[in-house]
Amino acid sequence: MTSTKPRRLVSTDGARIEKLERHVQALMQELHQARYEQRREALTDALTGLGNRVALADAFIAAQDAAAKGSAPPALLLLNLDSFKALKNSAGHAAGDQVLVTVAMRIQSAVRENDVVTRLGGDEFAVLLPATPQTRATAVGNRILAALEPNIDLGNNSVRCGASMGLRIAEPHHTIEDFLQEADFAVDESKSEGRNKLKVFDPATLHARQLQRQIVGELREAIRSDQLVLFYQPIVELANGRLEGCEALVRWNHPVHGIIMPDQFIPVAEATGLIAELGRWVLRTAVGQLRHWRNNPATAHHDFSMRINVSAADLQSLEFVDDVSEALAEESLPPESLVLELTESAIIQNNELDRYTLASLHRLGVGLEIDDFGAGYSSMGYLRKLPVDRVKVDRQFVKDLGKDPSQLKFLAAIQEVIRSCGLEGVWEGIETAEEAEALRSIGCASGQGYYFGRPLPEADFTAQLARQTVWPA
């Protein structure tokens, strides 16, 4: 009896610590699927089964160690699809899910079996591609974008979803952010030269663009501290030298590289929008001058007016005109002592908004200009419709003048034409005696060139103002 119980005590023992270890496994496997369901709804995009963000920058670090150890470095495919918002806001939200959930697949289906497709969230797509050379990764990246050509089927209507791509091949020192933004900014050169296209990275492109956003910034500031200045330059009437007007050109003293030229700055405001604060700041300055000169005796003898340059912002702004009105009536001069000089290509689209903006001014009285005539298109029938007073010749056809025996009967049909239009003519570029000679022999009216004078900061040509009365001295 006694040797007995104790092997009942064993086996019954046993069995449940086997039963306990049995129950612990099955909770430990639990728990290890558990984890594995967190870890992969932690890299997973809930809406279209890709990765996410997450799976992207696991699959970009095992690429980068792979790339340490001698393989190839990775590269990234970012996309953007085309007009998704407004498709999203005119279909709905259901349907815009059904068009990236489409899009995932078909991304899918064009890449190669070791790459890994992640959506970014909204309309963003990334595609990293392991050990891959730019030829390659561009093979595989046309196959996307063809494979995103064909419309989606939404059932009441279909619709086309293109996209615009950046490729970037990761350098060692890359971190998965600086990998995106590079990428990114890959998309918006897509994105600026059409649709449905691919763009690889290029750092010149991004230096430029970068140098854009400090030339931006530092211009802003220039508008705000005075760094800005005007320099005048004089346009004279032919026939007698009698000083007819100035045109005021703008620089931009900077603090470190002095004085820069304004086709160094005036491209990037035009580009960036920051134009109209820079048009507002020399129209200000430049009227507050004229006064200045009208109200000084020394310089109120010499009854002219001031020329500014306009650009195609000015035209499109609807506050344009008002602020020309403000500015004059606040110096209290008369409208026809400002003459805006406008290129041809600011007024050639000739739409809606510039005409009423040219009207307006028109009726307000102030002198309306062709700048450049001759460099660009040229139409007579446009010059005949378009409100304009005056219109400066290019250089470019009075620099001949002496090389060409027939260049001087060419201009005097120029000065015909612009004649016969009721219109004026000022003839830029004169640099000789022998050309302003030549020009008003023809009938031509006014000039500007450094016979008369060069562009000047305000100081020296007020001294000129006050010791001269005839161009040149």
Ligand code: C2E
Second form
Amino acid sequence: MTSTKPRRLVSTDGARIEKLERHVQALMQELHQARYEQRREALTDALTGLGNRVALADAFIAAQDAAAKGSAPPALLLLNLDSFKALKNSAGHAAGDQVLVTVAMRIQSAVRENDVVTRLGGDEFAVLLPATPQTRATAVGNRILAALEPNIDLGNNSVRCGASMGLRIAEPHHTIEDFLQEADFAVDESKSEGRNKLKVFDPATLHARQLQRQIVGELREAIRSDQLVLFYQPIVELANGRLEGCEALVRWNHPVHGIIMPDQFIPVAEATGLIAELGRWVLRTAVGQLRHWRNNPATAHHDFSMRINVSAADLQSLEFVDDVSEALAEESLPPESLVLELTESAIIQNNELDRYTLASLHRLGVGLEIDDFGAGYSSMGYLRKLPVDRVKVDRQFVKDLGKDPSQLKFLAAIQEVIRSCGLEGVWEGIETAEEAEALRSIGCASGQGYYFGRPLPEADFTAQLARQTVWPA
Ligand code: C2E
Ligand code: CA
Ligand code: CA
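Starting from the form predicted on its own above, please write out the structure of the form predicted in complex with this ligand.
Full complex below, order starting with the chain above.
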């Protein structure tokens, strides 16, 4: 609407025209008011009276324009109420609404007037702080979390409603969608770290997550399409160099990245549940390989067992014992030809299911060995209680052997504890003849390490089996 006054008409019936003018002006004003209301409604969340998604986008564009002209970029605080769904289900819809309205008021009262508080839907709130650096935005966020802390009175009862909060400072290239998405990622991080926390968006964490997601997808495919391979490493009798067993160690032969070591994908597999499928693949492949070696005239003269690494998740699976006994039956192998290596941390969780699985495996007759012994827990009391028959001592102990002559006494003491528990000790990480000799001198029975042989692909290990009678050659 232009502000210049309409030019007065010189007319005899000026009064009539003036009346008409006033009428038009009134109509214009009404129209304006209606438009204004319409826009306000379009920008308002009906339940709480806060701004909505459209209002947030408007405020974001204005703040980004200001930032482009030299002021600081805006900050976004995004919050999700903790366990709001559960609350609504138990207390009812109306109570849920009441909580949302109270939360809206509390957020509003914790921020400054030109900060834009909005509700994006459900129990999701966003606060845009124009031209705000991270330190101040963090302070505001913590103030909001503190404001949400007191119980909310619902008449006949009261509830506590904390929130998970993410903070993102806008970048010049951000659209409102990216901006919200990255703040939302910080909210997820906050949730996974325990609720009622503020988490600042971290691009490195986002990158790591994306990479993990990519790895999970590719790993699933890798298990199915034969990209996994097993390497085999000898376990040797220290007294005579005779082969006692071999440990199957998995690698991922990635079509683009080449050989990937287990440390880089086993934790991902464990975190996502893929480990069960991976473990089954390792079990079947390793047991099948042992059958091949026993059938092959060039290698059949060795009598050694296969060792595989078992993860904590396997002990938690009800099918695991059946998988093991089926794999052995299919290859007509006796149970003692397989030894399962379990880490202390896997075995020591010691819940009902673990104990059941361990006892069933023990009854089945497969060997059970504690792996990385001494790496984590100091208590040795469990050695006596668990149905295991071997202990593989963590390679850290052998590594320290060269540093300090008194270390050998310490290793002898460990060996004595293992022996007095009625168990056999295997020492890993033996890299030199001196280490092997030192361990033999204190009565250790078996060893594993680069001195005897590195983990080798199947063809190379088969060639060694055909060629060698003792390790090292
Ligand atoms: P681990 O069971 O303790 O396996 C021994 C690791 O030590 C292997 O690393 C092996 O290559 C390495 N090693 C052997 N001898 C020496 C030595 O003399 N010196 C040194 N410095 N290292 C030696 P790798 O193959 O990278 O495996 C790492 C870990 O990944 C294993 O530790 C095991 O916990 C896990 N892993 C490997 N294969 C599997 C599998 O099939 N399933 C599961 N669940 N975990 C696996
Ligand atoms: Ca192992
Ligand atoms: Ca180990």
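Predicted, not measured: the structure shown is a model, and the values here were computed from it. Positions refer to the first chain, counted from 1.
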Next on the checklist: Which single option from Leu211, Ser109, Ala139, Glu177 is at the hinge, given the motion of the rigid parts between the two forms?
Outcome noted: Leu211
